[in-house]
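Okay, so here's just one chain, in C-alpha cells, the form predicted alone.
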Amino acid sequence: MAIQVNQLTKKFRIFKREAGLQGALRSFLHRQYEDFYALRDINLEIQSGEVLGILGENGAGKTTLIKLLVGLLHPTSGRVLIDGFTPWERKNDFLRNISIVMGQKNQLWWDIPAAESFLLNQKIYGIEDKQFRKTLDELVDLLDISSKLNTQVRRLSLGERMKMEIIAALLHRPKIVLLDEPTIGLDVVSQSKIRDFVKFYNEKRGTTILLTSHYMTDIQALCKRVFVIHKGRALYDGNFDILVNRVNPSKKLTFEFPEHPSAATIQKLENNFALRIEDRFLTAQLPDAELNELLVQLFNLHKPKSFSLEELPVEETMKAFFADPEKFV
C-alpha cells in the first residue's frame, strides 16, 4: 500500500471583518472568527503503481489534500501514512521518495537555465553523477526538450516550463508523484504530450501518481479510478467510466437514410423515441437500451447509407455532474 489516509480533517480559523472604518474599529475591539473545514473525515487507500485522479470544484479541498500528503500542512486530526512515513514529520527518507508538481507554482529558478536548477537538485538529493546523467538524459529525450536546457526559465514557453518542472520533480526517481493541475493553461498539443509522458513513465517505472485536473481529458486518458471531493468531504471513490455513465448514460446516434423517410415512418419513430429527423438524417441521444431498440427498428425499415455512434463529451458530462454532484452518488 503506497498511501493510507484515515479520518483526515483540516480546519482553518478565519478572521472575519466588516467593511469600512467602523467595521475595522469593531474588529479591532472585538475580533470574530469562523471555523472553515477544508477537509473533513477523508479516508483513502492508494496501491503502489496506481494512477488516481482527484476531482472537485475550485475550493473543494483538492490542493489542501495534496499539501497534507506531502507534509506542507499539518492536519487538524486524522492519520496519513505514505510508504510507511508520516508526511509532516518531513524525514529525509520520505522526502527522497516523493515529489510534487504544481501547475500554478514554479520550483525552478526564474533567472537561470533549467540545467542549473537540475544540478542544484542533484546536490540536494545526493544523486550520484552517473545516475543523474542517465535519468536526466532519459527525461529530456522523452519530453523532447534538449534544445532548451540552457535557456533562462523566464524565456521558456508555458509548455516548455512545465516540462522542465516535471524533469526537476523526477530527477531523484521518486516512488510517489503528485501532479496538481500540471496541464493548466497549456495548449492542446502540450497537454497531449504531458499526458503521453505521464502514462509512459507510470508504465515504465511503476510510479504511484496522484493527479488533480480540471481537464477531464487528462483524467480520462490517465486514470481508471477517481476520488471526488465536494465541499471538503469524500463524495465518490471508484471507476471513472462508471461515474460518467451514471451521470450521463446516453450516446449520440446519427443515422442517414438512403432517401427521405415517409411521413408515416417519421411519425412512428417520433412517437416511440426522443429524436430529430431533418431531411435524410436522424439524430438521437439515448441510453444504451433505448438506442439498441431504435437501431433494431431502423435496420428493419431501411438499410442506412451511413450511421455513427458517439460517446458524449466527458467535459460536458462532468460539467453536469459538478452542477449537482450529490444527485449522482
Given for the second form:
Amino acid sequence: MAIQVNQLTKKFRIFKREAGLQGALRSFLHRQYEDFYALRDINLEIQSGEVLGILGENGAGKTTLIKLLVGLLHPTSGRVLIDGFTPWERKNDFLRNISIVMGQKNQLWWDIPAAESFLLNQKIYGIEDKQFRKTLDELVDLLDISSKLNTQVRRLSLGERMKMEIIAALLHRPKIVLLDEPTIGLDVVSQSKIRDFVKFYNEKRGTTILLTSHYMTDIQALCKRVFVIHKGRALYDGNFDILVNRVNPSKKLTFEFPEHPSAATIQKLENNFALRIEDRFLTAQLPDAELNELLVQLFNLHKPKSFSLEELPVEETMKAFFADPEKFV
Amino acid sequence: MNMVNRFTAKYSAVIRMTWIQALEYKANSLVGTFAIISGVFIEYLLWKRIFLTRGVSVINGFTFGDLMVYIFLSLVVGQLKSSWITSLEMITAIREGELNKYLIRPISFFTYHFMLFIGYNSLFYLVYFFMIAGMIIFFPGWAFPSLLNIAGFLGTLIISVYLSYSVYFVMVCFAFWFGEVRALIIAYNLANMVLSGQMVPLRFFPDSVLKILRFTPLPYLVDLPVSIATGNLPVERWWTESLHSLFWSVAMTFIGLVVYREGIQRYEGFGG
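Now the other one: the form predicted in complex with its partner chain, given that the block above is the form predicted alone.
And the full complex, kicking off with our chain again.
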C-alpha cells in the first residue's frame, strides 16, 4: 500500500476581528481566536499506482489534506504512513520519492531559464547524469516543450510554465505525485495536454497520483476513484462514475422521426414520459429504466431516421452535487 | 556518491544559480558592488569636519587616517556579513507559504538560504578582495601589519559571516509565531550597524556599554575582524576573542535549529 491515513485531523487557530478601524484597534488590544477544523477524522488508503481524485468545494480541506500527505503541515492528531514514512518527519528518503505540483505556486527560478532549475534539482536529488538526461529528454518530448527550455521562466505562458513545473517535479522519478489544481487557469488545449500526459505517465511509470481539480473533466479523464471531502469530513470514497450516476442517473435521448409524428402519437408519448417534441425531433432526459421503456415504444412506433444517447455534462452534474453533497451520499 | 560529495554538489549548485541570476541583471550587481564607496565618502566628510572643528589629530587613539582605514574595512565586513535582505526573503517565504518549495525537497531551509546569501555576495567578495589587496600592495602601512593579521582577519571574517546569518535566522523563525517580523529585522539591523562597530570603532563607546556588549555576539561581527586587520587588538587576545565568536556561532545555530523545529510545527503553508 502506498498511502495509509488514519483518523487524520487538522485544526487551525484563526485570528478573528471585526471590520473597520475600530475593530482593528480592539483586536490590537485584545486578540480573539477561534478553532477551525480543516480536516476531521479522515481515513484513506491508496494503493501503489492508483490515481485518486480528491474533490470538494473551496475550503473543504483538499489542499490541507495534500499538504499533510506531503509533510508540509503537522496534523493535530492522527497518523499518515507513506511507504513506511511519516511525512512531516521529512526524511530525505521520503522526500526523494514524493513530489508535488501546486497550480498556484511555483518552484522554478523566475528570472532564469527552467533548464537551470532542472540542473539544480538534479543536484538536490542527486540524480546521475545519464538518468537525468534520459528523464529530462523523455519529459520534454512528452510535453512538447523543448523549444522553451532556455527561455526565462517569467517569459513563459501559464501553460508552458505549468509544463516546466511538472518536469521539475518528475525529474527524480518520484513514486508518489500530488497534483494540486495542475490545470487551473489553463486554456482547454493546455488542460487536455496536461491530462493526456498525466494519464500516460501514470500508465507508463506506475506512479501513484493524487489529483485535486475543480475541472471535472480532469477527474473524469484521470480518476476511477474519488475521495470527496465536505467541510473537512470524508463524504464519499469510491468510483467516480457511480457517484455521477447517483447524482444524476439521467441520460439525454435525441430521436429523429422519419416524418412528423401524428398528434395521437405525440399525445400518447407525452402522457407517459417527460419529453419534448419539436418538428421531427424528440428529446428527453430520463433515468436509464425509463429511457429503455421509451426507446422500446419509439422503436415499435417508428424506425428512427437517427438517434443519440448522451451522458449529461459531468461539470453540471457535479455542480448539482456540490450544491448539497449530503443529499447524495 | 558519499554524503559530503552530495552535500557539496547540492549547495554549490545553489551558489551557481545565484551567479547565473546575478549575470541576468549585470547593471544591478555592479551598482550594488560599488555602493560602499558612498558610505566611505559620507564618513570621510563627517570625520574630516569633526577633526577640523575639534582641532585634534587623534581621537580615542585613532588618527584621521587610522579612522578612515577602520571605517573602510568595517563597511566591507559589514556588507559581507549582512544577510538582512536574505532574511526578509525568508520571512516572506514563511508568511506567504513559499517555504513549501523548500520543505518538499531534500534540502535544508537554513543551509539553502545561507548558500543563496553567499552566492549573491560572491561579486562583493571578489571586488573587495581586489580592493583590500590593492590597499596592502599600494599603501602597505595602512593596515595588515603582518601576514598573521591577514590570516586572522580572514578567519574571523568567515566566523562573522556565519554568526551574523545564524543570528538573523533565529529572528526569521519568529515569523512562524508572529507572521510579520520584518520590523524586528530592520530594528536589529540598525542597532547592529552601530553596536557592532560598523559606523565607529567600539572603543568610542563608554565602558558601561562595552561591558554589556561583551555579553552579546555584536562585537564579533565587525569590530573583531577589523581590529585584527588594523593591528588594534593584541595577538594574545585573538584566540580568546575568536573562541567567544565561535561559541556564539554554535549557540546561535543551536538556538536557531530549536526555534525552527518548534516553529515548523506551527507552519500553515498559506496559499495554493
